[in-house]
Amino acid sequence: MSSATGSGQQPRVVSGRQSELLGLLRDEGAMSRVALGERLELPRAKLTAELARLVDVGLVQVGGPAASRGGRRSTLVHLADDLRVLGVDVGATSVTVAVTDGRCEVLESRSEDCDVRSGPAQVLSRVAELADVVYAKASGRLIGAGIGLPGPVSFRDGMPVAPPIMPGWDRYPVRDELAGRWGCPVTVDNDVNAMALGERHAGVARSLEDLIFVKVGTGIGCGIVLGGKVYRGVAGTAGDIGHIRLDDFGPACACGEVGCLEAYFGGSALARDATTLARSGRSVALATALHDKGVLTAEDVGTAAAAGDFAAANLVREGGRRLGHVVASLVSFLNPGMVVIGGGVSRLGHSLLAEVRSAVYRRSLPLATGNLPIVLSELGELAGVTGAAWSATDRAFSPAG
């Protein structure tokens, strides 16, 4: 981002109480002083002092009467209107950049095709250009940025670690480069973790403490939220379900192994199998699409299946069944409150969802699935940028140390 849009001096949060207060205003919206004091269990004098400090550094504004609860009306407290956060979602074949307000509500966003294999210098340069575009349309004070990447990430170090589909990215200092460019704190996470946070903050899984988010795109991954926090594992590879082996003699996978779930049902695998069906003449719809376009995608499979093409519908059924078997194991092991399916391939829609549900309900314990919703993502392509922004505010609202 250009220096003209840099944030300059960052507002400082100096106590855990201030951090809690900011998090509550982010997640709940404007609140009265009385309600804030009750939720945080703070005496009036302490709350007043903490609010005064946050107003002084420009993170909070006070104004407008709250709803009457009898007696003198309290005033509403809310996050400053000019707070801005950048959220970035880098996928294998696309990138989305958004600017949000302090509550992580998207104000402007841009998406475009982008091959992550072109390397960090080219991809991050394009991310910065898109950030300039969206920020120019919703400018304010930039307090943080978050980015999701399609591979294993060291959240602590802010860099990808040995990502299978990202040549040239291993241990590239993504956080430090973007923080230097934008002049604000930056968080770097796996893209599926960001999507899980996005759905929990503003989507179909709002406020659920325990959920799993399954992304089916070019690759397949899973974001795990336990007790309201992302579970990343020791090395940041938790939820890498795309490389669970289903068959010792299955198709080759991008990770170098064979028979992985991703090799059967990721976007690239669907395109591969669709091309085989088209060339063999077993699918008239896919053969026509291949002739017209020269190349097939997972979206073409969905279109053909929806039009009644048996071979294409069978690809969706088989892929959904395999995915459902893996998700069933996760459900039995983690007992989540919800399973959310997202990513580009999830646009196959309810035919895919039906297969996953059938496999999970059939193979998992009734006690785990009795009240378990298995649903499609509500935020779609904005799930990742929303979650990345939420992660960024978590960092920006933490005590400086």
The other form holds:
Number of protein chains: 2
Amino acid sequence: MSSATGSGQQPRVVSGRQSELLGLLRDEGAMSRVALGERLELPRAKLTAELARLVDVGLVQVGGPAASRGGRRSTLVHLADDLRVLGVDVGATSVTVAVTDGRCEVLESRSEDCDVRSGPAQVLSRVAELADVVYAKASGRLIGAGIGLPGPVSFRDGMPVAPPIMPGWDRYPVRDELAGRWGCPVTVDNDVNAMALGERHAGVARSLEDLIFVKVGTGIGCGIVLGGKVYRGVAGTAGDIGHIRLDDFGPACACGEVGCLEAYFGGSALARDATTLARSGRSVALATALHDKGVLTAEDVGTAAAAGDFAAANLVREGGRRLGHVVASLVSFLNPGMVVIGGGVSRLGHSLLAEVRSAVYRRSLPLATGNLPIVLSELGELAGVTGAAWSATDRAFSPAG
Amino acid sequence: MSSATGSGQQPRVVSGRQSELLGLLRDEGAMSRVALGERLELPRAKLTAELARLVDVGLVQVGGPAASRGGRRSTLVHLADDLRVLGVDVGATSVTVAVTDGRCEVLESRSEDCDVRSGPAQVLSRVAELADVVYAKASGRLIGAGIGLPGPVSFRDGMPVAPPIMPGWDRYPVRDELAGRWGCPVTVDNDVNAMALGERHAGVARSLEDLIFVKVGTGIGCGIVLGGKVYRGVAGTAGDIGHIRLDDFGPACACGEVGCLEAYFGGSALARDATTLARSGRSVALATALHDKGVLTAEDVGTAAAAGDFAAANLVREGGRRLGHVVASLVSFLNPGMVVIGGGVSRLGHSLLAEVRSAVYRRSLPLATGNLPIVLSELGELAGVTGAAWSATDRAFSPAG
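And the form predicted in complex with a further copy of the same chain, for comparison with the form predicted on its own?
And the full complex, kicking off with our chain again.
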């Protein structure tokens, strides 16, 4: 990123009240002074002082008059138009970079294939290049950046910790490197946590306090939002459901164990099973795809299943049933308000959803499933970048930021 | 309970600060005025006013001088000696009633066999009789009562909701009936939530923020404490792990499904398997016990296993392995700070614990198990009453109370 943004002074938020004020403007958009004062229970003089300070540092703008509610018109307050946040979602095999406004609305984004196993130096330099591209299209004042990574992360230290599928990344100082490069505060989180936050902030789970987001991609993981916040567990590994064992004599998993959920239904398991079906002649559609492309992915299974190929549809059903068993246990255990299914394999779509729903509704306590929506991600591949940007604003708008 | 307590005016807590003050004195015991002011960041005059009010209503006493920290001696403040709380733990086959002081220390308790299926009228009248007995031994000013029930509970409405093993209890107004009888605020919770709170407040999990308490008794359930508070889920059913399905072709469960964890390792499953072993001649110890007593319970399995009976020990191992699989999934999912095993069957003791530990340490992510203690309940059969009393004080010490 150009030094023009990198060298900028970061606006300092100095009080908890300012922080609340910024959060409210981010989550609910422009508000009248009167409404702001009421929501924050701030006396008028105090509100005026806090707002003046935020206008001074360029985080907030005071616009035209708000719609009248009778009596004197109140002035409209909103986050400054030129605030910019970078959201980055590093997956196992792809990377997405977006630039958003202060409300975490994506203005520009780019995705490309990228193997996380090529190591932090190469991946982060691709991230930086993509960031330059999107930022050039929608530049402004960069106040923060957030990045999601496909493995366990120490949120506090801003780095991956012993990630199983990310050789070379263990304790790599991702936050500090990006913060140095971009000259703004950076938050680092697990990719699934970011997706869960994205759906909670701007997607299908808007305004829900308790939900789980199940990502089915190359790996399988789960983001847990409780009381509106990501629940990370004591060591930051909460949501690691890909290695729940379904069968002591199941297929070998990349983690070294056998019978893990991921060994049945992760992206590479699906590709493996699809290749077997294609070679055995049991699926014409998959055999054709293998012949044409030389290699099969989970997406080919979805395409074949959607086109009516029986064997491919069966793979989706079997996988969905297994995933459903695990989700049913989680629903019994946590009694969440919503289950969101996302990630690459979730493009298998409604037949996958039907299997998961059937398992959960049949197996969990009726009280826990009575009002439980089980739905597909609404933000799709922008869930991660949206959630990452949201974490970044949380940090940028906090007194410490 | 006698009308002497029943007709008493309840002391009113009127501010959030008073509530914090009472909570601190409950959780940490007597404190000097100076320490109190520092901990609550209260200016001296404000502290004096709040304390005066609490002394007035008889909730707090100001005692002798505290240990000097140099300079003028500060005065010691503590909860009034005569505060009393009733804690009740209704299990599937037993009931325990305790009276505690304001810090939830059990002063007197009584347990007896009691079948929850005999319905609310009969069970609650036994509860009231036992309460009279313990209260007579340690009377004072009753400020609240808490009760744990073996099924799903609406904490807000103070009643059980569609409990599977409690015929006649569905939406029975437990809170209002007991509050009327005892003339004090009453809280109603699930029994396992109460046990989890008990261990968290006064047992093995003291001061931990995130833990799960797994009860293995007639039923199997789980209490979840996150951030120091019971997590109940959106419909109050969080922790219902007894009906997680382990095998599509497993034994029938009381819930109507097959292969549930409880159908393998609940109290009645163990009694069933023990009887089969006794009759088949594969266990001499169990055959002898069956001959002597006419019926076998989970406790007989523990006794036989402890005495070296191979078949009985094998039952415990098999059950512990199955429980361990489920706990391993929960640990992967939630990454808690501690797992506490309690309830009647947990008296099977260390061989059960060994199996659970082995399954969890082998199957969950190393990061999640690195610092994870898996331990037996410390409070045993007083865990539930202690936690119930703790909920009751939370209510009694809150401004709404």
